[in-house]
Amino acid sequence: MAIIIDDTCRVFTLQTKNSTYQMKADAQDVLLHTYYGEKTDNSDKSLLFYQADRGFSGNPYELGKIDRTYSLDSLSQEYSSFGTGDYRITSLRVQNGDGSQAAQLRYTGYCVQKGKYGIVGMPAVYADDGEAQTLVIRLEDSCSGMEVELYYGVLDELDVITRAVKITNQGTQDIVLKKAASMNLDWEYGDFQWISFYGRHGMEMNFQREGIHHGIQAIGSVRGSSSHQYNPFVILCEKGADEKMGSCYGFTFVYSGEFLIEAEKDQIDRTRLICGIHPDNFSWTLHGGDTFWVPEVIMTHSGNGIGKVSRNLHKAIRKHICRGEWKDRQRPVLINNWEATYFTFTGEKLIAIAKEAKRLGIELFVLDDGWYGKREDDSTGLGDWFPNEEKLGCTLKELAERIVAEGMQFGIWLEPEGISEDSDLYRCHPDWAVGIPGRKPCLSRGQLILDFSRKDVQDFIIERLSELLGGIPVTYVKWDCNRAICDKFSGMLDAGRQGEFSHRYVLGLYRVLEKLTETFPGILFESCGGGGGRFDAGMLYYMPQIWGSDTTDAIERLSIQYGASFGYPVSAMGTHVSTVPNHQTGRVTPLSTRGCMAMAGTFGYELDISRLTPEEKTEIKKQISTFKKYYNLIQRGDYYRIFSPLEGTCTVWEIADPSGGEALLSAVYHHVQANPVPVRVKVQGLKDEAGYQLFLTEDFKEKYPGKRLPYGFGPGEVISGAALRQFGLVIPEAVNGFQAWQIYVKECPYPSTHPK
């Protein structure tokens, strides 16, 4: 059983394949957190607590005169609250009907449910009844009548535990939520570091590792979305932990809006981590009987390093977040016209690109920005989702049908959340744009944002896009959002409820996406937030892939995709081969390197294919053949980070079949040196006792002229899995700047002459 309960001692233990999570309701009805880590037995870990008088850490009234060692300020709690003696960062802050800000949460009961809980209107991990169990623990503030239910979903085979919170006002007076976190996790001891991912537009998911020090550290977003600046995902690990060793914890917030993840080391060196909706611009009024769900967090623990945390999360997202027909279906290799044409194109130019792309083996043509309304630059037309037939030279339906007739699939770019002042939609409904009455709004990229917190706006978008998509043979939609949100105000909310705007916006977005993906199950939706500005597990619930960054430079993408790999699977990362010199950096990299980088994702092209040489077109054919040959391995294999792009001379990553029968190694030299030190890679995920052969993939066989390849690449040479793991193989040297290599490792029988 995944959930084990000792009713006598009121101890709750959650067991996964390799981890244990435990809590206990104590004699004061406070729900204590007692343990999370390597799998242990079900014994009561609270017996190991050490309590002492911490001076100026107050005590509950009933104990204040008899036990000064008992203080909420120094106890490990399961869900902390503000205002009643805990002075650390807390999970919950409420304003009661009398204006006080205090909640004294006490345990009142529990229940166990078969299967995994869901959250109405929001994304959450899903699982069959046989794959998961749910524990619900009830807490109550007796003075206000507020009930807090803590939900725990246990997917024991994946080593994953999810957490969410439901808050209900059972009283008669209004309660205002000022802060509502999804989880609180306390560690009794430990010297931890945490890994977070910061960035900016065009340079997302930068790796950052630092110690948890005394005081408060935090990452978050108040930009209306999860943002380019910080990703809603962190790893907490013990000092010295690396990819293969050490105790590590991963936390992914399944939410696409404003968030806050905080860590604090307190006065007695205990560590607390809290994750939830960002409180700076948040408040939510609960009338009597009202309920509020706080979004979900996915948690996982590994005693075997950071890499195992990543692989646990990859599997959880691929199998239990992503949904629909395209969850496991092979996705087409695409070409997007954006960097080929930008806004300047005709229908004939688009068809010419599609024809040439088809000849090279590309399967999907994607029409990007500029096809609708009065749209010749990024300052006009947003909101007018009606094709510009004069520009296209035909109807959108005719254009799509001509491309489909060439044997290609057709896809289209949309930015449904944006609106231009110079648009028919704005002239009809200026009140639909987000802005504060009496104040001039902030423009970003010359545009405003539609108020998705309003049901009438949601209904309009659903109706208009359903009409558009239903009228053309479309199999792919790129859903973009190219600005952050400020001037937060909705004309549909009372003055006292404007703090609900940001969360209601995200709920409205989720409603629109749920309806459209339900109506068009055969369309592959890709999310985009000006690149990686909304790269989160919440969006992956509706769209199984996300455009990783507006930067297409292969070398810059190494670090972007390296950072993303810590929390998100390869199948979620939108990646394209672009032209050189690169449009963002001016860097020139070999076509083979650009292809190698893009194969660590969903794979496609974004360039003017008519400008390529015959040799480049031949190479593209080989790239596509290679990608398709290894598609299942790349998209569903176990991912290993070998060498980081942040150090050394060569970035190396590996994807291994879970069976250990094959692996694909990819290497990109990001710093080429004269007389280089050999780059030796210890291959992971193989079977020690099995034999393996090494092959350069088809598009790299001719990239090493006139030089001897390292041992292992010769015909018939067989190496054991143990040798590859312990001693490794040498990556061939670079023969030009930014050289890449792809090496396929395949299990094979030992030759009869091989020494046993």
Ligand code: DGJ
Contents of the next structure:
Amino acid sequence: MAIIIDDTCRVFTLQTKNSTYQMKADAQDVLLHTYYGEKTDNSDKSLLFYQADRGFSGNPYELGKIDRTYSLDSLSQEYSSFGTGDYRITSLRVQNGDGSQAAQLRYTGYCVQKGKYGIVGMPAVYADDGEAQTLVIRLEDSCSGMEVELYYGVLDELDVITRAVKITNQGTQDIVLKKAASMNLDWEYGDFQWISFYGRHGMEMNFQREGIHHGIQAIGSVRGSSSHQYNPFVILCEKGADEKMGSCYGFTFVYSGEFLIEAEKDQIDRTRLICGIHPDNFSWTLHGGDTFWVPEVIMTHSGNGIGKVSRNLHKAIRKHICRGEWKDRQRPVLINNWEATYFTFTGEKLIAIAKEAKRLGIELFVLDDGWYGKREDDSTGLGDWFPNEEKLGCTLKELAERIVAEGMQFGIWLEPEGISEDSDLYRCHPDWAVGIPGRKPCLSRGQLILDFSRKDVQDFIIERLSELLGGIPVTYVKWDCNRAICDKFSGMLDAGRQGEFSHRYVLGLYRVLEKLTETFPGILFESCGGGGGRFDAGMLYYMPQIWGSDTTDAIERLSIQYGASFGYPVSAMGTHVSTVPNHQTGRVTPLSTRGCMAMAGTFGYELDISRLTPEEKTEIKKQISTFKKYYNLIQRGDYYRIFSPLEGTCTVWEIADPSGGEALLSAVYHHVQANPVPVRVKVQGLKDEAGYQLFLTEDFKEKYPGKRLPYGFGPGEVISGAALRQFGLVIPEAVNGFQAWQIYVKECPYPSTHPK
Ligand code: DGJ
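Switching conditions: you have the form predicted on its own, so give me the form predicted together with this ligand.
Once more the chain from above appears, this time first in line as the rest of the complex follows.
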């Protein structure tokens, strides 16, 4: 039983395999948060609370004259509200019919449901009934009649608890939501650090770890989407925690729009973390009877370091967020023509790329931007999703059929949310572009954005794309979005409801994606936001992979993919081998290094394959066969970060089969030194008692001319799992700049001469 309720003491305990979460409705009917952390018993942890009169931290009226130690400003609460005595950051801020901004949430009841709750129209973790349970706790503000239902999904095997909130106006006067968070988490102590991921276009997911200090720390987005700048995901950990040790929490927001994750260390050193919709561009009017769902957060705790938090989240996303046929199906190795041609191509050139790609073992050809409307550069054509037959030299259907006839699958790029001023769509429907009447809109990449909050716009896109995709043999779609949103305004919303625009946009996008993925279940959708501008669990609910960054440089990708690995599985990370010198950085790296980096993701190519030397083509064939050979291990294994790209000389990561029978180690020298210190790797996830052999993968076998490989790589040498874990193996030295190695570790019987 994952949900244990003590009805007498009104204590709610959620037990997962290795963690415990607890709340209690106290004598004042305030729902207290009493514990989240390492697994413990079901006893009431509020008995361990310490309360004192904090002066200037007021007391609820009923207690004000008898107990000055009871204050909402210092108690650990489960869902805090603004305006009634909690002066910290709060989860909920409302404006009532009389203009007051106050809510007093009090416990009114609970129910337990079989299985995991869902949220209509929004992404959320899903699970079989046997895998999850739901707890719903009801709170109410009796003055306004607002009901707040806190939803908890408990996936005990995975150590995952999800939270979402449903707010209903049971009163008669309008209530305006001004801030609505999905979760509030209070800790009775405050010596934490948090890890967040910041970035920019082309350089997403930079790792940042800082102490939680007095005051408020926050990351978020007001850009319409989750953004390149901050990822909607954080880790909170004990000060000394590392990859393998210490108490750590992960929080992933299952939402693709504007978000805010804030932490505050308060006057008595307690910590509060809040995650929800960003309040800057948000307000939502609830008439009597109306309901609002605040999106979901996935939470996990590990007592064994940050690495385990990541592995829990990887599993949750892979198995309980990603859906559809492609969730578990082997994804094709693709070639995308973007960096090969940009906008300048003909149908014949595309077919030449596809033919050559086929010879090398590539399975899917993706036609990127520039195939439609009058699109010769990025200033025109967005919105006109009709093929430019003059440029292609044939119809799109004919092109796709010719590519399919070559034995390749066909995929296509779209940017359905974009609209160029110079497009037929804009000339027909200028009001469909987001902008404030009477003001000039801000352009970004020279383009505007379609008002996806409007149902007529959503319907138009569904219809146009259904017709387009239904008419060609297509098995893959790259869904791009190349600008952030400002000038927020919708012609379909009343003045008083313009604050609903941003969230309605995201709901509209989700509706379109739901319809299209339902209509075309066989199509593999890949999300893209000019690279990682919308890399979040919300998008992964509709599309199981996301193009990680417009930077394809293998060395820059090390840190982008390192950052992403904290919260997202390898199967979600879109990665390609591109040409050298790299188009974004000018850096030259070996093809084998680019291959190794791209194999820490969905794997594909994005370069003019017809210009490669015969040696490079042979190497690509080897890479593809290596990727396919280890596909299951790479995409479904347990991921371990061994050495970071942010320090030292060599980035190392490992993917181990959960059985402990095999592992693949990848190492890239991001900094090459003379007379180098050996890079020793303690291999994880193996069985101590079993024997293992080490092999270099195909592409790396001949990459060590004239040097002796370190101990353990010799033919027939068998090393115990314990030795590999405790003593480790040495990564072969680098003989070239940015050299990589891939080492396959395979369980094998000990030779008969092995000492017993
Ligand atoms: C941005 C994407 O991230 C690129 O891969 C490419 O598809 C361009 N858009 C095309 O405009």
